[in-house]
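In the form predicted together with its partner chain, a lone chain appears below as structure tokens.
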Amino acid sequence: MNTKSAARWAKAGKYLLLFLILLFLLFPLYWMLITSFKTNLESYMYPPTFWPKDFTTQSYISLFTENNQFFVYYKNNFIVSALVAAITLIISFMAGYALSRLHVKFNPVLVALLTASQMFPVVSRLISLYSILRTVKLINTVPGLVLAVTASQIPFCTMLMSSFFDGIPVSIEDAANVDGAGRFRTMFSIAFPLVKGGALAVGIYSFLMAWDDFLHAAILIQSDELRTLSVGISARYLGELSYDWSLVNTISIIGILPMLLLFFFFQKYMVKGLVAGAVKG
């Protein structure tokens, strides 16, 4: 075999390859969207049709209509997501220009315990989370749960903006002091118009981990109007009774689709932020 037809074959593989790996990741989101537009009865079928044969939007409709709870569920999400998102923010920021630019003994002492906090799970924090948080009379509030998700963000999150602070050089912050600035100053009008990117990255980076979040809600929240995507999901319509599996797709793409947008539109200062964290940490 000449090397021009080796090349062919390994280019045809490359692609063949690259076809598969992202049908594994695709086309599980397609059974779903498509399972959401069947029928309970065609949901049923055995073996599976690979395109409604009965078109039908009714699982939406239902959603809209009858099982609306579901919305609150989405707005509290969302709630609690923000608040987590724009707190980890300001508070990452701050810690992760103070790691990154202020030279103290106790700095790797602080890497450490961040680092550290990093591995441990949820499950084990449970019960003692709810005893200090009933304490302050914060269960089955919104600013408890936030606090509570919130906490698990922020090590990775500090660790992440204090690479970025690394990645800019001191030398415009420097020229600001001599000017006679104040340190808050120049950490908020010239130090974070320098790491928009990365912040931004940050910001959406703990809302989708936000989002994601199961665990926490599961436990410090027990009102039906507080709670949150997952729970709800969860609660609501893995129940004890029956099944309804097209509503519980239909539910998931609505679940997913305000996630994918974000990533969408936001993707580029995403991709940078994760990968410099990675990269340089």
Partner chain sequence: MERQLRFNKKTGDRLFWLLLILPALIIITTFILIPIADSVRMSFTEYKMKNILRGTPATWNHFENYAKLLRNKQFLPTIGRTFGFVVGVVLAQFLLGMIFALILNSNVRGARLIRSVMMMPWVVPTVISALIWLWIFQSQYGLFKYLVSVFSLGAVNDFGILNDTSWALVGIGIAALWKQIPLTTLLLLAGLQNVPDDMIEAATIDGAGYFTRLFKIVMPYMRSVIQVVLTMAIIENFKQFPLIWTMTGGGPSNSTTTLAIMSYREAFVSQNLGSGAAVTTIWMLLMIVVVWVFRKLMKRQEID
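Form predicted together with its partner chain done; form predicted on its own now:
All you get below is the one chain by itself.
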């Protein structure tokens, strides 16, 4: 076998491997999609069908005409996710700038504490978090849930924003200071435009993580009217003895649509921002 043939076979093998990995990753989404178009009886069939025998949109019709509570969960999810993303972005932007530019002897300690905070599982933090929120009467409230989810996002997002600022030459800000710009004006007028791609990545990341949050909402929210999407689905649509799998998968498809659209339109900023922020210097 000559060199060209070996190179072609190697290239074909690489693409085959990538296709198999992609198939493995996308198959759950495909299964969720086709199950939403099956009857509930067919979704329980064994062996399973890989394409609906009786293609139906009854689950979608039922969801939009009978399950009004679903849209309450949907609205709550949007509100909580948007507030978490906005608050996290503002705090992590300023904290990341301070961590990158205001070098004090405690900086290594702060970085170590922020890193250590990510090592503990969410469940272990929820014990003390529940006690604190109960003391200030924020249990079973949207502000309490927003604060709890925001607190879990800030450490990582702060370190991420700090790495973005580390990539900006300090000389640019020094020139602005010489021209009379203060710290806040330098931060928002000079630094922010240079890291807006990273800031957008942080905002989208926070939104995605808040959208998928389950544990905080399950522990801190008891009222059905305040539940978010993931908790609402598990509480209302998953029964003890049997599930309406067609309806559950339909809800899941509608639930992931905003995330797919968000990532589709902003994937360039997400990938560029997260990769750029992964390396300092």
